[in-house]
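Have a look below at one chain only, the form predicted on its own, in structure tokens format.
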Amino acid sequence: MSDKLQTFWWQQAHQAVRDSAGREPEWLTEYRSEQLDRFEATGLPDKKVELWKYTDIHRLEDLLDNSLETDWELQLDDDEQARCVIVVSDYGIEVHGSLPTGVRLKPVAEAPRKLWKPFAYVEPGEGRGSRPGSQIQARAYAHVMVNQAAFKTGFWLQVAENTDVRRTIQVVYTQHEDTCLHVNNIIEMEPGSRLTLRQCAQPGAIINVVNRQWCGENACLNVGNRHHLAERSAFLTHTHTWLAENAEQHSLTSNHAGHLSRHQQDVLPVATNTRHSAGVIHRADGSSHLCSISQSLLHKPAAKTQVVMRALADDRAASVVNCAGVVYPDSDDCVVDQSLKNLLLSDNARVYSKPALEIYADEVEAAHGSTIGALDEQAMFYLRARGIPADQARDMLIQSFLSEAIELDDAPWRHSFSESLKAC
């Protein structure tokens, strides 16, 4: 292993497997070891891997020598004082405030084995994954494999059956000592439960988070993410969501800056009549590199998924948005809607935008589209003619463009999240 990042990650994972022996269930240590072996055999993704074609994982090597601040303290805004805030770091898990009634929080290693379902590194479904290139597809999940072997901390958050959690729970990821911190979380929504979760990250170097989200029958999970990073930091997330009958999962993500910010969500219905929506906002400037990927693997009837991505790239930055919807045979009455729009604000910036549909069923409603353009000169002229300064007019048009990702449906929680984005 001559690659600097691959060697570093392998050493982290190998040490974690050794340290976990005797401190956690034996089956979990074996699972870590299996993931380490898989990572060692697969290696890091390169440009031949579709999901990493325009995202260079080796940008992380620039951050391995970062010196971390050790005096970080949680600062809460006035409106956050009443919230329950979960701080996840290399020191473990801290809870500020009280957990809402019906919510239980434990270390992830205490989660039952049934919730540790292996990730589908090759997509499920007859005829898919068995074709040439399956090994390349598996390589796209190398950061997930090493996370599952090397995770140092993480939580199991469980919401009791028929519990409507009215208070928002906030999760903050930060670092004190570890140059690369691997976090593994499980969120279990029991049947009929509802929860709104907000997440943000303050990495000093690299934070790699893997989430399993289990949404039971008639459950609803709303997730708001604000990833506004420092120039020399990176944040990777992979979220795998399983939806039971009539379950819903909605997310809204704002990505801004960072040496590398990459976020992927795979949605897998396990029963009928599921609903998923995702709004994604990218503000790439400086030399930042932002990547968002959404994959909806619909192999149950009457599943609905809607993804709206709005991205802009300025200076020397790069923005990557990739959206895939797969409807498997006999999955009739599914609805798939993908809208990807991008603004290119500099000659040196780059935008890569790819919607994709694979339809193997007959009765399906599907639409997708992607655009890349500049700010509307007519709109700029209209605003300037009414006495609005150029910088303010530009900001107004950008804000209007990005807000389309927030307004993709009428969920009430989106309005408060929209206000929080304006304050950033």
Contents of the next structure:
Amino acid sequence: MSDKLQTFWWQQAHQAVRDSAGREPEWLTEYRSEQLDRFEATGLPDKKVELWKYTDIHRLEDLLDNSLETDWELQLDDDEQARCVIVVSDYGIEVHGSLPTGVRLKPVAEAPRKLWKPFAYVEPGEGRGSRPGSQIQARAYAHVMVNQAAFKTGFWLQVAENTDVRRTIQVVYTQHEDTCLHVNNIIEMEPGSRLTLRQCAQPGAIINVVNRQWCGENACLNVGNRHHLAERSAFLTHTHTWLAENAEQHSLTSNHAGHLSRHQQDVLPVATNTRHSAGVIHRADGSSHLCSISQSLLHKPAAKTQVVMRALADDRAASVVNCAGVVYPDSDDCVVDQSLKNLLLSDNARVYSKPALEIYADEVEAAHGSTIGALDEQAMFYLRARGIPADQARDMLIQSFLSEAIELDDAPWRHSFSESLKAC
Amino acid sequence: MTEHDNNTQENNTDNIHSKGVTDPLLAVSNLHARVQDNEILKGLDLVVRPGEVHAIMGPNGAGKSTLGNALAGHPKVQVTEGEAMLNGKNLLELSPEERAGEGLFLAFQYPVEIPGVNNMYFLRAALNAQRKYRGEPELDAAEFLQLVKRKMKDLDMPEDLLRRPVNEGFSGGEKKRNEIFQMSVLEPKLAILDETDSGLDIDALKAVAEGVSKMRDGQRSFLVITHYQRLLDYIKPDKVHVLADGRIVRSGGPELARELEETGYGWLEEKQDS
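Please give the corresponding structure for the form predicted in complex with the partner chain, as opposed to the form predicted on its own shown earlier.
Whole complex next, starting from this chain.
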């Protein structure tokens, strides 16, 4: 292989498969091996792959020689002590504070095989579901395949049936030695359970996280993600969410800076009456590259999904927001709402914004919109005419613009999380 | 320039140099301004002294709002010639925020909605920025809250106003009242009300006018831009000017507004024809 990243990842995965033998269940070693074979066969995505059309995965190669000088130390103030903090790194998983009642945490390798459901590798255009995934489509998930073969750590977090977890659990990702750390998590929400999770990352080079989220009947999972990265670091996440009947999953994600910050969530209802909402904020500046992709693959009737993405790109940065909603045949009474708005703040910045709807059912309520523009000149004048200096006025308008992603519903957790974003 | 215009010009400017008269708060002379390729103001003269209320009336397209925007520093209004002095300072050399700091307030005809930024945060930022510009100490949260609560009571504003995002979801009347509330908190030396009466029902009009009247203190001046005389029933002007084709073509006392209400602006066309 001539590709530096592909070679690096292959070696990591190959080593992980070898290390797994005898230490993990046999089926898991086989699973890792299958994923490695699949990665080897498909290779890395290029511009022909829709989900990577505007994001060059080879940017990661710039970080492979990073020296990891992470002097990061977890500091807990009094408030945070009340929470439970899970630190995930190449040293393993550490839990600070006590786990809330009804929550169990184990290494991911101990999760039962039934929870390791293979991902559906789907790209927009495949909505009819009649075609098998092509090589090109599978390549979009190369980083997921290599993660599944090479993951070094990860947790299986289980919330017991009908448990309403009042304390927020915080997950922090960091790395000390491995240039590219692969993390594989499974979150299992048993029927009727509720949990709010906050995640943030402090990569020294590259962290690649794959999450499986299982939401049982009537379960509700809220996730707040704060991905504010250093200039020479990368954070990739792929989240696959399965929703049972009446289950809900809501998220609010704030992305800022980073050499490459790419986050994809695929949501799949497996029963009727599911709810999903996602608010995504991008602040791309410097030479950062941010990419957020949301795919709602609605196979079941009466699913509701709402995605609001607000992105701004300044300096020489690039921001990619991509939203796809696929309503499959017979999935009537689904509601899909996508709103993508982007601010282009400099001549050299780039914004790629793409909403997409594929509707194959008859009774569907669907809407999408995408805009790219500059800051409203009249609003700037309004603020300045009140005495507010131009820089402060600009910040206020940006805050105003981004707040739309926070206020997409009345969920109190979202507002409380937004307060913590302001401090960043 | 017609004989009448010459008289008007004198009427607007001669007092600048009169001895024994208070120095002007605002002195505008020969102001020319463009918006894109259109010359809108074509040599406008105006003098406003402390404590005076001047009404600017005129037909659509005369340049009334452009005058307000030019004085406040709107980036789309390009001043090409002339002078505008506020309290002896050349406004045209200042940024919009500096003009506000000098005591100029523009009540917008179409107040802008700013979702996600509440009135409390916005107003405190505005007030403290102005105080900082003037070298005055900034107000802390408690001091500011005390101030705005007093102002809200004075103007009978709804209690939830401070928590609400700036102008978002406000009715037309609420937006205009919010402009007056902002004016009351910022306490400018010169307030320009740009068609503040447009789109208001009679009750909202009275509320807005009462707010303005409460702020008249013998020192603060007002430039009231309006199409209609009805606002001037509540805000008694000292002088009324007719702005047409970028210049003030006639000035007079409050009776001029009543005359315009009866005769309209047809006479301007006749004058142009002659």
